[in-house]
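Only one chain is shown below, in structure tokens, and it's the form predicted on its own.
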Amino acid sequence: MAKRPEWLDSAVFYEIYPQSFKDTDGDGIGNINGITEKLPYIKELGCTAIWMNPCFDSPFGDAGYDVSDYCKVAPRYGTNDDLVHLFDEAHRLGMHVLLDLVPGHTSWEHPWFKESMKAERNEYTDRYVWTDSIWERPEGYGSLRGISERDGSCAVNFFTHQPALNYGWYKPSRPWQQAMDSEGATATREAMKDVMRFWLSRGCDGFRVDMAGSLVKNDEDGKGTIALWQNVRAFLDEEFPEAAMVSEWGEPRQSLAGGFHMDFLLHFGESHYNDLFRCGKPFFGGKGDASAFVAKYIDSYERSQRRGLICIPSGNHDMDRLARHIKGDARKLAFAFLLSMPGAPYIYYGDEIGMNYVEGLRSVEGGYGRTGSRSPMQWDSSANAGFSSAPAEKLYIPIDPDPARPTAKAQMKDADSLRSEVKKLIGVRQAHKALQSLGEIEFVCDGAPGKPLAYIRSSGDERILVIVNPTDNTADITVNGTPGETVYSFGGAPVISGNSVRINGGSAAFVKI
């Protein structure tokens, strides 16, 4: 495993999405100043880093995730200087920053794909996914064809506009299929640790990468993208051993295999993540089933072998908000469970207010169904949320209509809102290592329907026993050991007798044992 920052231990992440943030200089799109302004914000929650989805230049076709200079900060966010600014703005706080890494494909306005689609071969023909013919498409993915004089596809990732980065096929099968060790893959992966380099030598503290496990084509259980990030992290380990890196990847045993410090628990494929927060019956809704989470949460920590890595969100600006699906107090209870588990947990900005998902927005930069977990953060009563000066009509996205909808500003001088018992989780986290990202779990009750979700957390002779209970029903958790002191408690104490513990349903306890 590579060598983890000792910040990552306690780490607990507040994700920004930046053009919804915070806005500055009145133009409806937040910027990386209002990011830098709302440090104190972030820091006082009790956050101590920051993953920023994309910030660099881009046309937007999707959000900043298509990147057409990986060395420039988008002209609507700032400046290069600007995100210096904010790393040792940062910095200065205890903080850290992690940026969104896109290595699998740019915008076809990208200067590299400008030239791999000329005739003449160039020091970017290889750079992408080409065949060798207009007529064949690259097998499993979407195309682009007829674009330029070139003879040939070109693979893309999710939209039309993102061609795929070359990084070589695991086991070639085609004249046009290249291997991982060619020239064209090579450079691709070197030109990527360029832009490591670049930000990292700026005050960055590293990445989060996204979909770090799609890289090799033709990839035999994840092993040519495992290789491949073996061959950048000797390469941080050489240049900045600091940096961190957290993959979007879903199968911990092999991003941890490559090199990466955690791994995201992924809201699609076998995670069950959905079951929790996300479907018709989600468990923390009070009447769903959280034994599958459970069965594959276990089964990926046993195959990392115990290494308590996999970290998991509150939301992301991929998915719905937690808001739609988890009401009233089951979202303090959701939370009492994201703050008690391993790895880092991710707070996307304004789930800890409770944010709306704002139903029947069109789509923005290709948002579509995700543009209503990314409308702006509403810091207060004020116009626009107190988000910007500008105009209602040039908001990035409109404000929640809603008159009822929640502050910070209001949420913060209320002991019982939902951010104060985020706040004072997040405390509890950081007052005791066995519920941090490194302490060892062992469940107890799978929350199985009716029934709560109950583990153990510890770290060297810390103990704690943790039941989140969003169900009608009372529960009974017996434990080998003495339960004790209660150090966290929500919807009524719970009670112990002999070596049980009764808690109410409705409710959550951390006891140590």
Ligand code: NOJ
The other form holds:
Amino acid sequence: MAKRPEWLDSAVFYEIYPQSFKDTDGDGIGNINGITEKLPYIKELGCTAIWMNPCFDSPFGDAGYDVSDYCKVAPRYGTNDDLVHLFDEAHRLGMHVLLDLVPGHTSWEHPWFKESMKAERNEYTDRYVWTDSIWERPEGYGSLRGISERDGSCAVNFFTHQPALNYGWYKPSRPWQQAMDSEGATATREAMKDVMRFWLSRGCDGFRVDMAGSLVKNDEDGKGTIALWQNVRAFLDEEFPEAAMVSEWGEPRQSLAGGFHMDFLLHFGESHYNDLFRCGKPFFGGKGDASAFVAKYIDSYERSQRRGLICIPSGNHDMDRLARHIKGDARKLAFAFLLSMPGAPYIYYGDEIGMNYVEGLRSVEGGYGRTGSRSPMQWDSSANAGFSSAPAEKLYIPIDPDPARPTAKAQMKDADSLRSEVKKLIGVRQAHKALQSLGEIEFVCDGAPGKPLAYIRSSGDERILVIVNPTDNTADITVNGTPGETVYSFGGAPVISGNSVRINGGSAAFVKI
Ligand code: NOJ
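Coords for the form predicted together with 1-deoxynojirimycin, given the form predicted on its own:
To see the whole picture, the full complex is given below, headed by that same chain.
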């Protein structure tokens, strides 16, 4: 098993979209020093680590997921020294920082790609996935064609301006398809290790890895990509054994085998994540159905040898804000679930105060429908919600215009606010190992319509029954064991009789058994 940093086991993450968090130089866009300034706010909430979206040089056609220099902080965010200062400050506060590694593609403005487009063979000719004729496209992938002097089409991974880096094909079947151990594919992998080395040696604690499962092409069951990441993990074990690796993969049985410590539950594919938070009738809205989610979760859990390392985010920069679909106190129940599940929880900036999806915005930097979830953090009731001193029209994305928009400052003063509940829940998680990342989970009730979600978390001798009941119905959960101390409740205390626990509709309880 991969070496792992101990801090990861109890980590609660806070995701920061740097553009929108805090602007300290008045240009209307967030920056690194703004994040550093707000670390105490994140620590006060109880989070112990942050994941920052890409902050590197980029033409920002996809908000920085189109990198043009992996080793340089984009000037609009500050300097490399500012980022190193952020690492130092975080460490001083006992916190850790994951950067966002985008190994699958670059911007078409990256110097590697410019060299790779040249007809003349050079060091970067094989850095990307090219066919050997403009008339042939890489089947199964989008492609860039007709912009190079070189005769060929280049595969793209996401938007058209994001050419795919070459890590080889699992089973090459065309002359231009390179093997995983070819010189070109090996050079790409080593170049990515250099990027990791660059930041890890400057104090970064690890990476969230973008589209980690899609590097080797035509690799249906992930075997090639798993082998690639095992190779990277061996390098980390050797040079940076404390580096934490969290994948955007959505298949823990593959990503954990590749040496990742944790994987994300994705909001697309088969996870049924959206059944809980974002659909016509989300489970946490009270009228939905969590059973398909639970069935898929158990399947993933069993297939990854009961390693509960699937990180469930409250949201992220790619999906609708939680608050768009779940209203009022039901959000507290959603957090009771998020903060009592295995794997490290991720809180998307502003979700802790119930920030809303801002409707009707024009797309910014390739955000499209995602733009409404990327609006500036609402710190207080001063101009621009305390985000920036720039004129409102110069802000990266407009502030939520709702006069009743929530603010961090007001919620910190209000013991009944969402933020206060989230803070309380993080504290309960941190006080009980069973509730943390590595504790086991066994479901007792699968949240079928009208029913709560209930599960037992355990670690050593500690066993905690978690019941989250967003429905209108009172629920009785019977367990094998003796319910005792209630370590958390919301919406009324649970009533214990014998081996059964009764809780109201619209409530949650964590009870030792
Ligand atoms: C996933 C990232 O989260 C998303 O924001 C980005 O657009 C794509 N990967 C492409 O890198």
